[in-house]
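In structure tokens, one chain follows: the form predicted on its own.
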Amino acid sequence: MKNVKIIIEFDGTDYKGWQVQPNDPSIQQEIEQRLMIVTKEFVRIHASGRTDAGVHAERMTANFEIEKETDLSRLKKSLNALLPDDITIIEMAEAPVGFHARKSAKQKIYEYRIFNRKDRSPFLRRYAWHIRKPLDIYSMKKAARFLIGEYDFTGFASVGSEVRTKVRTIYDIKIEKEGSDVTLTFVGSGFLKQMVRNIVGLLVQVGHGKFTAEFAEVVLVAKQIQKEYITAPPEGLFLKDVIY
């Protein structure tokens, strides 16, 4: 068996996330179907994680095993020729036998993009959260500092999130503003379902003065989902990279 590592770039707008769905399109299903056409094998892909419906990726890592000896450069070219225009395999290479896209991952980097001006942009409607009211970036940065470290992030998990532990480590949260563009970059050991979007929603409300910066710590310590904060929409979220 040959273990193959791939890096995928995709626009998640028209998909119900990464994972195969019974009646809805998914990134995983699109790639697996094309792989079976090209390799004539049933191939199961293991991704570094699951993205939600509408979320994008610039460098999603995945791996799969194939039995036949295959020219990977030709396989990549054939696969991209069959995939829809919103999914592209940008790298493909043989990986060590023990490599697993999810289990071997050390860090994940997500980026959330906000377009902060009164008038919307027709060009960014699929790739950023349009927020009309000005944001207090200083207060958002102050709130973000409470979330850096190893904590139980139950208060920022989605309802029904079933995992063995909700303890995660956030190494850095960077918030930058340039003109109307606000970018929030998250570096962590891993993230719970909708965790980044929930944190962004709270930080935006801090930026609008609804909460003080210290409310981020209140949610963290309470270890329960708070109804007060909102969840940021999926279109602004990008998986930037996975570190091994």
Second form
Number of protein chains: 2
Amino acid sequence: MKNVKIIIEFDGTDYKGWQVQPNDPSIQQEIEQRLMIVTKEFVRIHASGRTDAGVHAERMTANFEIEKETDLSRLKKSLNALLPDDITIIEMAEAPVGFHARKSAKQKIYEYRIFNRKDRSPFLRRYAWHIRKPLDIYSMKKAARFLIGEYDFTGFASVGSEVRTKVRTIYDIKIEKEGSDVTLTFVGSGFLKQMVRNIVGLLVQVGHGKFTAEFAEVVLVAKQIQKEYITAPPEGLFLKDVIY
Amino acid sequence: MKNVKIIIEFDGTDYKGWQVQPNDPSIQQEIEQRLMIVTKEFVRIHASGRTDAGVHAERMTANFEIEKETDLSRLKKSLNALLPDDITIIEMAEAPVGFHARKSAKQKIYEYRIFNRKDRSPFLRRYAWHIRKPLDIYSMKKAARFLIGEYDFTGFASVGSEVRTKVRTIYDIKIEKEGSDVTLTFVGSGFLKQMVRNIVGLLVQVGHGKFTAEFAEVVLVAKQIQKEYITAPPEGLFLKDVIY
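Return the form predicted in complex with a further copy of the same chain of this protein as a structure block, the form predicted on its own having already been given.
Zooming out: every chain and molecule, the one shown earlier first.
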């Protein structure tokens, strides 16, 4: 057997997220089905983590085991020919035996895109959160600074996060504005279910003056899942990269 | 009556172009229908020019006449609320009586986007021409230089161009490569039917070594509609701006 690492780019608009679901389309299922067509056997794919319904990825990483003699360059070509045009395998290479896309991951980078203009954009309707009212970027940056570090992020987790510990490290949150585009980049050891979208929702409300920047610290310290802030919609979220 | 100038951004993927067609969806019809709902009368919209099926626009300009007392800021809001999410009116303002979107136009700027990577992009499938084989940008630039100036562009017109003269001026063709993105920007006095896509098709074939750069001059001098080169597909073409 050989261990294979793949990097996948996908437009998540028409899927119920990465993970296989009983009755809904998922990225994982689309790939596993094609892999079965090509290899004539069922192969389980392990991703670096799940993504929610509607969330996109530029470099989702996954791994799977396959017969030793498989030609990977031909396999990649065959899979891409069979996959729908919103999913592309952009890299495929043999990985060390011990490599596991989830367990070996060191950092994850997410990007959240906001389109901040009065009128919606025909081109970004699937790829950004459209916000009409101007945002106070300075206050958003101030609020974001409270969240950089190693903390229990229970206050930013959504119901259904069943993990052993809710302690995560955020190494950086960068907020950039260029014209109507506001981009938030998150670098962390890992993120809880909907954590990035919950943080973005709160930061946007800070940017609209609904909360002061210090409210980010209040939620962090409270360590309770709560509903005072909004959750940003999935279409603006991109898994940019997974670092090993 | 007052003369109103509007600027429209649209994703042309799902339309048969700008102009009203008997049985197919068009941008013009979508806007005229909504304008009729709001104003209770049929208003004809004059655009700076037609765009082909599947072509996009960032700043298509048009004008129409309307009752003097109409509140334009409310009209714009009402229209955008009624329009599908792939068409947005981004500007609306009163224009001088003599202003005509087509007749008053001085220059047009088109952008053609190529995605030049082995594997297709899930995000650009509607917004760029996917070309797998690397392009020789230097040769493409060399070929483009033959086309800058005032010429009879019959050799780059498609059948069905029924205009008095096929003389046009191209002020500039810029070709830029950044990673996998190759962008061609055309500035001209106006363009014949499919002229930009025909030029891009020929330039790409020069970039692949099928023709030498000098072939651009050969086609120009021949002044005959011919089929030796390919026409670039519509999804990569954007009307960037119209200058008055």
